[in-house]
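Coming up is one lone chain in structure tokens, specifically the form predicted on its own.
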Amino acid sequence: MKKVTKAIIPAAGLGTRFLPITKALPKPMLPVLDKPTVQYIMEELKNAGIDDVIIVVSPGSEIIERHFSAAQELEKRLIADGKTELYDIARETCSFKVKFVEQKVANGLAGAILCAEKYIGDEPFALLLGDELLIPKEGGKGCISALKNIYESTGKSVIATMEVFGDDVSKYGNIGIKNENDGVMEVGAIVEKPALSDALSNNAIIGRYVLDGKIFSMLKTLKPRNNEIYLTDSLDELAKRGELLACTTEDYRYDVGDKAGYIKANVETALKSPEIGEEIKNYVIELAERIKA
């Protein structure tokens, strides 16, 4: 069975929900505490043993490339000042094996995946959407690691899912389940953001996938809808062939493409910080008392 050693991170969105900051700063560079969201995703991949990564960017996103490159003048100054811990933090961003490719036509997620085809070939790959941060619980192995293991043991594409209810059902791709065995579900069908009455289940697709390389040829046959080609159309075809699995994750999930989700991610990450966690905890308690007053 093929091993999963490559990954794609689509990072070409315009980030219009975060204007005006995203006029100058690409959305994947928005920080959660002191690291950009894209670095958290790179760390997730590194922990899963996937170190060959393609980031799909929009034109004018050179700042992302700079973040993962050496900053020689900064590094020299940190060494000269004896700030070795900060030097190690700065150098860590250069430890990732990253390639960049531009998505010049804004034709959706499937279009971004196709931009990376020349680097993937017919190999399986992980796909991680930049709007979602998944942080493993203590002792957990992490979502993408679990998906990787399922693919490598079955040879079938696999997607992450979570339960949603009410109006949230219509915000996500929705999957129908044929059966489940030891936490791994066989997917029978997928619909994209259905009305509540048309939903197949309460299982929503979240932004973590491990896909077989055959997905590229499938994506090329899709007809655009609303000027986009939809990954879910090819996933639905895989499901109908009996070639798509799903599993839930116990990771903490933050939707950092949403303003409220982004703030929650920052607050909870700050609370876990050895440096400022206690200070932020006391502040949150004080703030809660003020709000109640």
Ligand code: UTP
The other form holds:
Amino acid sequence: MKKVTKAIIPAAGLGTRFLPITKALPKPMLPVLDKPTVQYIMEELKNAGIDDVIIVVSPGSEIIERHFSAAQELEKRLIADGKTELYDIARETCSFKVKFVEQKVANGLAGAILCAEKYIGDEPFALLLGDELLIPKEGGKGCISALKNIYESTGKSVIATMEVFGDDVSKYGNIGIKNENDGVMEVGAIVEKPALSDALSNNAIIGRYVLDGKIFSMLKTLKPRNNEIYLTDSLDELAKRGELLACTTEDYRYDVGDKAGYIKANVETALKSPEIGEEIKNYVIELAERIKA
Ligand code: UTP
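Okay, that is the form predicted on its own; can I get the form predicted together with the ligand now?
Everything in the complex follows now, all chains and molecules, and the chain you saw is the first one.
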């Protein structure tokens, strides 16, 4: 069975929910505490043993490339000042093996994936949406690592899912499940953001996938709707052929492409910080008292 050694991070969306900051700053560079969101995703991949990564960026996103390159003047200064810990933090971002490809026009997630085809060929690949953070629980190996294991033992494409209820059902791609075995579900159909009454289940698609390379030829046949081509259309085709699996994740998930999700990710990351965690905890407790009153 083929091994999963490559990954695509689509990060070329317009980020309109975060205007005006996304006019000049690409959304993947928005910080959660002191790191851009895209660095957390690179760390997730590193933990899963996947280090051949393609980030799909929008035109004018050179700042992302700069983040993953050396900053010689800064590094020299940190060494000269004896600030070795900060030097290591600055250098760490150069340790990721990453390539960039530009998506000239934001024509949808499927369009972004097609931009990376020449780097992937017909290999299987991990797909991690640039605006979702998945943080493993204590001792957990992480979502993408679990999906990689499922692909490598079955040879079938696999997507991560979580349970959603009420109005949230219509915010996500929705999965129809044929059967489940040991936490791994066979997917029968996919519908994109259904009305609650049309939903196939309470299982929503979240932004982690391991896909077989055959998806590229399927993506090329897609017809645009609202100027975009949709990955979910090809996933539905795979599901109907009996070639798509799904698996729930135990990880904490933050939708950092959404304002509320972004703030939650920042607060929770700050609470875990050895540097400022205690101060922020006291502040959150004091704030909760204040707003309750
Ligand atoms: P979204 O549609 O959720 O995000 O795309 P967006 O378009 O960036 O943001 P809004 O909705 O305008 O605020 C999901 C993921 O797919 C990527 C995005 O960068 C995001 O990580 N994407 C989307 C692309 O890379 N290219 C596209 O054409 C569309």
